[in-house]
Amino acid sequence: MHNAAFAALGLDWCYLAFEVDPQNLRAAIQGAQAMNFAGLNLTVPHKLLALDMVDVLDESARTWGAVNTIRFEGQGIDGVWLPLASFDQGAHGRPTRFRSQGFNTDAEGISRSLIEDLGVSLAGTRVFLLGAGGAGRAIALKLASERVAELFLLNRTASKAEEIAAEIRLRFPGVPVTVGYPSGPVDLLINATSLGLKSSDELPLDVARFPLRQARACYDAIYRPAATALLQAAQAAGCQTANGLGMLLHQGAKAFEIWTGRPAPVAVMRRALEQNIYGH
């Protein structure tokens, strides 16, 4: 989606993927801005570590508490900081100082994503969110800010889920949270765990002690394959369902303006990820 909307806007530039270990990702951080490039994404299991491996964060990566995008910057003779790419144009001389920006455009990326593909506006919905990584993490603090009615979270591990409650709690007091399964139906069942990324993977819930047909609605952040096994799962309960597309689009557009300065072309974007995800 990044090579279509460069493309379309006539920018030369180019986005690629690199596989980096963890122990690796301070050194591939710091690779990547001294050889100039515009910026960075990250994924899992990239978005908590890279919090203390940037040098500033913007108040989004602050609030949701992971680092999905990071912008180069450099200082100009005046002071300012401001994205690489803005001393292309030669306005501003040669930058004096450099650093890098931690940002979190997934917050926003699933929020427009459930009311665009699922018509949810979260203010007043149960939600039972699978997950607390990074991912998780961002959408549990958003969840909670949009003032859902009740939130229930569930990990593998529960301490982590634990620790966002706690954080949920002093930070959105108002909105009731409980780590660990509904006692009855929701509006919303939100995987924002890794489970469904391979078609071997069990489903991330007990399904038990859960039945998919108490949620009225299933997301899945997970964007390929297009329908994991909860999804299809949850659309054979009679939930209506929509896979992470959407949020991985917006997340991608928010990430594009934060490097460019100028408006993403969301429509070349959504063709080209529909392209690429679904064939067609």
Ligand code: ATR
Given for the second form:
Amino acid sequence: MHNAAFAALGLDWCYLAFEVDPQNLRAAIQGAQAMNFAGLNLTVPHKLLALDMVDVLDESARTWGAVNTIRFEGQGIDGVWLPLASFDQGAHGRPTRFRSQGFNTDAEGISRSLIEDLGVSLAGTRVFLLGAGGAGRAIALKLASERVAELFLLNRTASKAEEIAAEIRLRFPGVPVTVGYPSGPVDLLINATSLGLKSSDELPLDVARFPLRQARACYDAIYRPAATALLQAAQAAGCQTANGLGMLLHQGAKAFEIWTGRPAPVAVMRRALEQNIYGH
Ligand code: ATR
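Now the other one: the form predicted together with this ligand, given that the block above is the form predicted alone.
Below is the entire complex, every chain and molecule, led by the chain shown above.
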């Protein structure tokens, strides 16, 4: 999606994937900086490790406790720190000092996707969230920060859902959070478990305890397959549905804007993702 976006904007940039052993992460970040990379994306398990490996943390990385995007920056003759990429035009002279800044675009990817794909704006909605792993925790905290009306958390290992609930009560005391099934209808059901990745997986919830028609909309963070068994069942029950492609897209679009300082060509990026992931 990034290469398609660079091409659409006529930028002579390219996005490459590198497999880095966690024990070499610091050297890899420093190496990328030494080679004048504009920035990096990081994925599991590097997102947490990188917190201690960048020179500055943006508020997004501090808030969510993880770094998925790094921008390399230079200090111009006027003392202002700017993305390294903006020195290309020569207007700011040559950087005198260099640094790396860590950001997190995952949380924003979630809310942008829910708005764009389901028309759900989070404030005031009742949400039932399945899963309390890495993705579940990030989604739960983002929902709470957006002041949902009520949050229900369900996880196979209940203690992990309890831990997240405790963190929400501490950080966002105005948001009522319950571990377990909701007693009535909700606006939004979200799957953040890994159940649904395989066609043999069972549903991530007991539909005898929560009939899917009780949810107005259903979002599955999984994007491959495009329609998990949960999304198919939700659609059959009359829910509006969307998969997690939008989360992937929007964390990328936000990263693109951080590196380039230009609005991301979101439609181009979505088309590139769909072509690469679904082949059409
Ligand atoms: P991710 O980073 O994608 O969130 P993760 O941290 O490994 O991955 O979390 C996986 C989530 O899927 C967890 O909520 C996990 O439940 P547990 O916390 O009980 O492990 C859930 N999950 C995975 N396999 C599951 C299964 N067979 N049944 C129910 N939940 C499952």
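Not measured: the values here are computed from a predicted model. Residue numbers count along the first chain shown, from 1.
In the two-body rigid motion between the two forms, the C-alpha atoms of residue 125 and residue 224 are best fitted by the same superposition.
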